[in-house]
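Just one chain is shown here, as structure tokens, and it is the form predicted alone.
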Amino acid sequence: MNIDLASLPTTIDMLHLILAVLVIIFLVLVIKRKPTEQATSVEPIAEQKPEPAPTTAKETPKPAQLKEATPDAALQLLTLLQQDARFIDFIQEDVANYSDADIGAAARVVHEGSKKTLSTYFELTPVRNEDEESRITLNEGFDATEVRLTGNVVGEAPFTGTLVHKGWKVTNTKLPKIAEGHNTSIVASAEVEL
């Protein structure tokens, strides 16, 4: 299958696309994960030593526990994304003989698809509402999953900082449901005209 290049719009930033796809792709894979079985202690139990009190009034944090992630859903929205915005023929393409203009209108078809697959199946909010470039402080018990610190961290919250990006995050998910034997890893079948 060929893609004219040529005729289609040409303005849009190339990188910052990819980009885009790439983290909402990774996204999706982390909230989607299921967990298949509980992560255990290295050392066996029996060897284990009881920790001393910690001397200040703070708890020391546990470990985090570790959860497998199935990729079924990350391979769903590859496939919707190729379906919707032709994404993985957009990647897969050597663009090194192609102006940045016909890569530009190429990648403005993956634009339009890929937020038409996210506006159809996720509902994407902001993690924060002030406008971006303006100052925030960011209090004790702040969460750091939601907002990353970035620059010279140095000390104990309350932070005061510039907002560089509102972040994003999903309240709602709606992917289609995945019929039972559906081989997911085929995210785009070969085509062959008879």
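Owing to the predicted nature of the structure, the values given are computational and were not obtained by experimental measurement. Between two forms, the rigid core is the largest collection of C-alphas that superpose within 1.5 Å. Numbering follows the first chain given and starts at 1. First, how it differs from the form predicted together with its partner chain.
- With the core held fixed between these two forms, Ser99 has its Cα displaced by at least 2 Å.
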Given for the second form:
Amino acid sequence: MNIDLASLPTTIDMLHLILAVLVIIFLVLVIKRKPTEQATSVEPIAEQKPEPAPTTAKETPKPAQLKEATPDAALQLLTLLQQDARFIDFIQEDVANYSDADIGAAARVVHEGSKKTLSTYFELTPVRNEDEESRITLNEGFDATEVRLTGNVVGEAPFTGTLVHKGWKVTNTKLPKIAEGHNTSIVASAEVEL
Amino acid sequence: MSDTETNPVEDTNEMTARYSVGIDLGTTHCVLSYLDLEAASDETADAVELAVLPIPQLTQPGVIEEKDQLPSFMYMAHDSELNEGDVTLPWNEKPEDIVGSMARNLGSKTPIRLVSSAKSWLCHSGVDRHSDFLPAGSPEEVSKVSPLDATFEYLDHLTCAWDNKFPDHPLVDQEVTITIPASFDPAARELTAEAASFVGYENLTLLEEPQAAVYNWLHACGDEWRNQVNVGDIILVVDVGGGTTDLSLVAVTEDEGNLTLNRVAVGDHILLGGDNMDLALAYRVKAKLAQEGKELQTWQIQAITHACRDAKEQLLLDNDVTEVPIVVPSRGSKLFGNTLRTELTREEVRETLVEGFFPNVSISDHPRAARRGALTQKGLPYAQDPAVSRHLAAFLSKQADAAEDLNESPAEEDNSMFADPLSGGFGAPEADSAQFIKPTAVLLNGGVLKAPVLADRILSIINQWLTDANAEEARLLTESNLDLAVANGASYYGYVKQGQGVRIRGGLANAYYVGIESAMPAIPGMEPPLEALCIAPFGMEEGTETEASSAEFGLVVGEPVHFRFFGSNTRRHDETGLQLEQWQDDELEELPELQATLSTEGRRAGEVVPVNLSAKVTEVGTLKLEAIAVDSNDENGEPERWQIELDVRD
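Got the form predicted alone; any chance of the form predicted together with its partner chain too?
First the chain shown before, then all remaining chains and molecules of the complex.
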């Protein structure tokens, strides 16, 4: 990417916005898939390749049961984001050639629409309700998916540390139903005005 | 509709009606609310639970979502527009008609195929409401439906959605209440009942929307309502919906020690609502962009209207937001560069909506233009004066003595001479010379009045009038969730009807008259003077019938005979059979004419049969007029009767 260093600070703001939207999308996708995977307790990223099961096994490693994510739900979400937020249009364009004002105007469309989509189809709540940057204590038996320990991870629970990110949890998903035979891979129809 | 009457199976119906269902058949949205009668009767005392049915509907081709509201739109798709699987519904793989969100979405880009505002057309007497002409003004090859068909489709969709969720309790067997504007004329009520009868509801009642709002309030208050109002209170219901503004007055009286509610007056039919407001904002933004030299295309104006609707909601809240950007992205996949951007400021919204639609006016300041003659109208007769407050002032002035009979205290001044409806009278008579009914409480309803700024403005205008007239300020009765209030109130009404809780007394909100040309020699260039014969008095209750009037009419066998038809929402004391020789201009409003056709069966064509006219208010809530033969009986020895059509088909 060709970034003009002189305009770096503001450009970075715009990019952050894009990144933020992306982070939310992926987070939602990841969290949405979570419940079905809890039993296997592997990393939450859906691993499509057949080999990369648990590495460096000392005992005989058990092959993990990996679930194939159906693309329909993901495509549906993309469709909704494109519809309400012009998400794909936004990401597919090369931002380098446009002024911040242009990008800013478009980013509003994306932000407003994405927000609407998220609030319509998902109920989001923070995982932890404490203030970020405050000290919290985790008792034994906490859910390692809900709370991820980082940094100086030693000793036994209860752990006390700083809440860096409060986390997000989808408490309810109500995606639209899709008619049998509907082609979900068309995330935006071409439009022809007569 | 006569069909609903041909079902005398009362007892079995009571058995099967497990739910009371309220349907808000709105101009822009339909909502269905329900109440489990069985559960409600079990716990008797405590809160009665109301629920809103999530309505599965297509939002995009092939995509089905459940929403609380079903947009009242219908889309007449072109054959090559959609694939086969694209219109599937949970209960029907290949529905013929598209209604709801997808209809509205597709129609926003192809308006020539969109049927909208069917409800307003239903109340438009200038057109034949049974004929297929919607979408209005679209090319010939687009298939057309009548307002009646469209209404049927919305009801049918709701019914299918219900039956899909409660297969053991089909909606047609439940206690169904459909709401209509209080200002609907008898023909529009009849047509609504007719559309419902096509669906086949066994137990149908029509309920006026402002009354439904009051029922919703009663439900929300529980027993507490008795502490919130007192004998002598007059509750003004202001309902500003998406397409119409509906006004009603409810008086609180006492009957054998119990508080009772009486709906004493309803307003005229005003086609003015939230949609006008969004459009007004969009045109304001358009003008602003035009000043910057940007010309807009139709699709951009539409997009702006959408954006304005969202922006309006933010700006009308009590917050610190001073401006909201309005962004219209390009239609193509290139999002950057072509995006149109401007702002809508709080000041602009205030000016356009608060001052434009709710200006501070005096009580004697009434709508600027007279209502246009409906019969010459091709489009919908939208209100010409957008100021809700002026319509409100006109209503309160016109109904100055609405509660006179109910409250023991007689009105202080002589009645019948209302404030002069001066057009645009800025230097109009002072408020103390203007007479108007003084509401003591105000109940607001409709999505528009969710905005606190607008609600406050209405209340402050009313209170200004009251203060000027040395009356006490009215208090606001608070209600929750204005979008769903009407449907909720309607389903609660179904429960009240079974003898639980307080029922609003209503009856006809108009007295009805037929016109009689008085016998006098014809004078060129002058219409013969007209007299009005009262055939149904004000306040006539459901399930009652009037005695046949003594005036005789001659009906010609085999030929349609027309009557001129009038309604008055102010003449409360006219009894059946009263013949009016003169009346004030705004007292009687001409309604679409009536028609009676006597079949030639058993008679010679051209023969004249003398008849009396009789009126009946059905249990459903519609008006029925009958011609009763004076001197001939049918085989059972009863006088012969013929139905008189309220909705004349030209």
